[in-house]
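Just one chain follows, in the form predicted on its own, and it is written as structure tokens.
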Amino acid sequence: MNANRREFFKTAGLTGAALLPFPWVQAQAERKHRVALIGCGWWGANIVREAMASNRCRIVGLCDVYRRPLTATADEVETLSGEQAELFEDYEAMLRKARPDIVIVATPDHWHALPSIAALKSGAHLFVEKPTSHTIGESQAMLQAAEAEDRVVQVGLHRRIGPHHRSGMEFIKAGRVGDIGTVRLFVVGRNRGGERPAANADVPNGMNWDLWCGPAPKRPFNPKITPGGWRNFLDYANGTLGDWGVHWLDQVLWWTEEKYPRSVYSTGGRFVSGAAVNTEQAATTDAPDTQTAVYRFDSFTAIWEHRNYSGNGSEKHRIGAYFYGSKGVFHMGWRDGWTFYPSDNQESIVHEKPQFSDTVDGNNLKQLWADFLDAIEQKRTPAANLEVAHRSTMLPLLGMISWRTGRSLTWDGERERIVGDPEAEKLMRREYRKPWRYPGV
């Protein structure tokens, strides 16, 4: 933090020693809970903006393996709560240093699985973002974890908690839509064209590029993976099926009262892009441009739809979820809010306005963190707890199964298994980077 901020924060008497003048207001602030953070991206900021605007928490830790948005971070912490966090490049150091009470994992997916369980095991609740993991195998290591140590965890899943997402999925329970055979869920980007190669470079300076890779292959550092991209590249992430897919999948396993499929397919590929390129030289991204899954449940089928390309306004909705039943069309929205279009020209269509508490990012991350607070004080379960979550999370990573493999897969939801099929049912784990090693269970 420069000088001139630090001493508006003096003149202000903002410092620590100022918000704590009296011992009534420093037994209040013991009363916090302890916060750390590992990832300090553009939403791991997000998570922690709102655990300070809370008023019942205190930043003591920041960890990422790039000294850029770590230090914009911090000094974004000191500016709102004049008080400093300790800053770390190893999570495991400041599980140990800081001690904090919760830890909020907001990684890319691949580093979600390992930090969430040491979090787990030195005894913190956990705020992980979605999907829960990158392979199967880490989802159950989590949730294993989670239960061994009797701790609350929430998961960035905040559709549950959206106050339109609610309504919505009461107006469908109450049985407004009939009975319902089939959900189509979709995603509809706007890219135009082929993606070209874009040239590997060097690693930007205060970043470590090798835990950045961590766990999963290391590749030439490229600028399309960081900030952001890392999405579409399949070392660290499953594309726009384990993006967006987990949300609107999450979803359908609201809605129903079936806890799995019974089997999935999935096919689509890079039609429009191009052909994935990796070498020494240039890097594209690698996750498909166009993917279909096929969910097949006991009393409906799910279909999941995505294609990076081609929106141009002729569909009514471009993204979300439409729950086809006997009484009309219900399209479950995001920043467009819910329509229910009946069946019967007589009836009114029914619409409902979205609801936001950021009305920029189209999210209700501030319900999501006040329940995952309360659910801690309360001792109860949060509304996007570990296990839910788990269970959405399943969805897309069998999905990107069934895409690589190109075949379909039964799937044994109870003992959590790919039946007959052992190669596929290899692809529920993957091999770890030396020295990491994959989470048992």
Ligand SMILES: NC(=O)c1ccc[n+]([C@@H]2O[C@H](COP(=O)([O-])OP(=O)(O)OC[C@H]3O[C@@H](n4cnc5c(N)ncnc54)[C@H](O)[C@@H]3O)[C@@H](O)[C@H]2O)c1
Given for the second form:
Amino acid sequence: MNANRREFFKTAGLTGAALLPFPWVQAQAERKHRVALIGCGWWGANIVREAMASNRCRIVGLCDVYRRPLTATADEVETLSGEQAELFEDYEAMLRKARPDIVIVATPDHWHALPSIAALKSGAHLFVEKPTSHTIGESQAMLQAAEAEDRVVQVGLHRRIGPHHRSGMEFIKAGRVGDIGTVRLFVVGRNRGGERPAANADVPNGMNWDLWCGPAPKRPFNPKITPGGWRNFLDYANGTLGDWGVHWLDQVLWWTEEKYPRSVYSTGGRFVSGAAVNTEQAATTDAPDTQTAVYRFDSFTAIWEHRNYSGNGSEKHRIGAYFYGSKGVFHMGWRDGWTFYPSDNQESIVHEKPQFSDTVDGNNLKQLWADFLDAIEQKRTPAANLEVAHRSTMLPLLGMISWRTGRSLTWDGERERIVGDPEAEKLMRREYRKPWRYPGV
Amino acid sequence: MANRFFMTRTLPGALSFWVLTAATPLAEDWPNFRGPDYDGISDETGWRKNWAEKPPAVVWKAEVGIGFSAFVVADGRALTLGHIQDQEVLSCFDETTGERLWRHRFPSELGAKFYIGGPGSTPTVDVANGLVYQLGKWGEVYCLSLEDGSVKWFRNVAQEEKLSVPSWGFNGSPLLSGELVVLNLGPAGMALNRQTGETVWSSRGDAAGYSTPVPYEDIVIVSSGDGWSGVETLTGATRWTIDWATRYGVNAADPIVWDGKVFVSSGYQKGSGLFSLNRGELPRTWAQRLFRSQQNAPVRLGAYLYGIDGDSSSRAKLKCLEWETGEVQWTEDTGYGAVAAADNHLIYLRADGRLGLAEASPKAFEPIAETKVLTRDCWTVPVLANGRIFCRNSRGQAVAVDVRTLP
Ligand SMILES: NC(=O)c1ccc[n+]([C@@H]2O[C@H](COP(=O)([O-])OP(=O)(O)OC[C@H]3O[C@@H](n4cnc5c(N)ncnc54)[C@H](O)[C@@H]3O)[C@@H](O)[C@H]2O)c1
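What I would like now is the form predicted together with the named molecule, since the data block earlier showed the form predicted on its own; can you produce it?
Time for the whole complex; same chain goes first.
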């Protein structure tokens, strides 16, 4: 279509502007947001597809440290929108040359903070994926940068905007579940037990592995790590609690009036996968396959629980959040929508199906992206803004610190400090590999 | 076509078979992935199509292990691969009774990376010499006796030649050609001497794609994660290339050559393209994103292609495409699966285990009937041979479905 249109313009010897009957149509077209993407993997490509589908954006730059997803995304952008985006390996160069006014950051978690802050400082609005960061200090620095630059930031927590999440929240907030005392968040996987190490391998052609590792430790290249597998390598992410936990813990903070828990305790391990392996020859993942985290709020207790094995087992649902109230149990799910089980067996179950703008991956990125653009244009706060997403990210990150130290943490949510435990507090930040520098003060 | 005649039909065993069956409806062995013509189309006629009146029945069942290997059928035997308890297993069955004749096994990793894992290649039978060739998931190459599965020769080619291993292992099937067994190992294929296993030519660098080498004239077509190459069968010298970068390096569906052109297709939102055969970088006739073969190539009948568009995780559909233009003629909401053809009919297996039969027409989807033969997930192409359709699911349940016309 686009190629045809360009062809037509060429043969007609006219420019696009001259052909348009109303000058304001052209003006509007010119006002398209200039969008650049950092991290052209699975999710980055999903976001950029929505940016193109919105018809309000032009993709001006694509950046990845691996040529294969970079060219695959460029190819897709060209066939879907007719645009030839400029391609980069280094996001700093992209920010300078492509001059985007919106930057999408969809890199692995260890690479969220620096590109996000650089994008904000370049004057761009930011769409950054969840969890906001890998360690607490990074997310704090991102928040500072967003406030200092006064930019709009949307975080990829699409469950804040999904239709069944919204209607489910209304149902709970209308008191239909009664007084809620416990919330339980959980993900159950279907791994088959004992994890075998995979051999370390040569870095694939066209991949800058040093840059991929960036500020995080540079491990020998292992095909388990990328794409996608970095979620379960603690150098680059925070396991299932970081990846999935943030989505469901965010639902808790969306529901409650409280802003943070008073204390956090987590325990778990690799009880089924076995001890982590990381030698010169081979590696396994190293994130816990079993984890429980308890968050003490003033008016309720929240419990996270994941198990990457065992499958459906005895539970009605495999994933999501149970809100336990005086009138029954409310389950907020994913592909299974939401369901309310009244405590009185005489009453009937209430259920609502999910609705996704992308049924394949089960998300509502379309609405989240539209809300982001609206927020920029209307100068308002978007649905999953950085402040709320930052607070939701604190929960899994604190859970991981408690799991590492094996102790309960007292959290001063106002000042964002761990009380009376300097050793744990040190884990709110990490050493960066040189030449990168940990952001903020 | 000429190729196939040369390779199987002029051999003594095949000749007598040919003479015997000439007067009756044509039954046909299926000794390699995508069949004797490497196109997924069987020449078999006279098999039973009145499924609507009488659904075909399962005549035997077997457990073959986790994986996506298809069946091959030759010399009264049916063979396929699977992963069973830390081993890759080649099972050889009696084609008519399902009795297990022998198994060949060796230790292997399941490789369950974002999917159930297991081997994805299909063994190749050399009927004339009574041999079976097997490419293991991690680059092990075996030449076995068809009679009893004993090892004639073995090489761990990936390890010996230090090849990059693609994320989901090696999934292409061995191609027998002249003195060679050609494999999709390395970025542009590899050939071994089929009697000794010695390397005749090889390619180095990036990892291979997941397709099976497809022959035409003096060339075989092989894939990497970033494109396709036409290489000279005897030397491995590159005659032409197609730049075809895919998000996860998955070029898995076998290309189709016809009428001076080559059709390629990949999943993960990539799409299809038609290219004119030439030298160097091939010129493109068309490319589109409405037909994306993640694993299974379509079948070409006349000037139309029939196959599954979309990934196993998506709402995939059965589509008909025009060869010349790439335009979609019709779409049927089947979900994921795979399609074979015979006697101008489509034989398709849906991911949920429904085996379907339809008349092949570019005008519309013309279904005849469907019958449930397996449970999820069926991602492997069904194989018609000698009046039976051999199907399997990813967990390793296999069935032979009877479509013989009884006298
Ligand atoms: N909101 C959701 O529901 C959701 C779902 C999936 C993923 N995500 C998030 O999206 C992000 C990406 O996940 P994914 O599954 O797409 O991972 P992925 O591994 O598929 O893609 C990450 C890409 O980033 C690239 N990359 C790494 N370092 C880079 C750098 N310095 N500059 C540019 N590119 C770099 C990698 O090469 C890779 O192509 C993660 O933060 C993840 O949590 C969110």
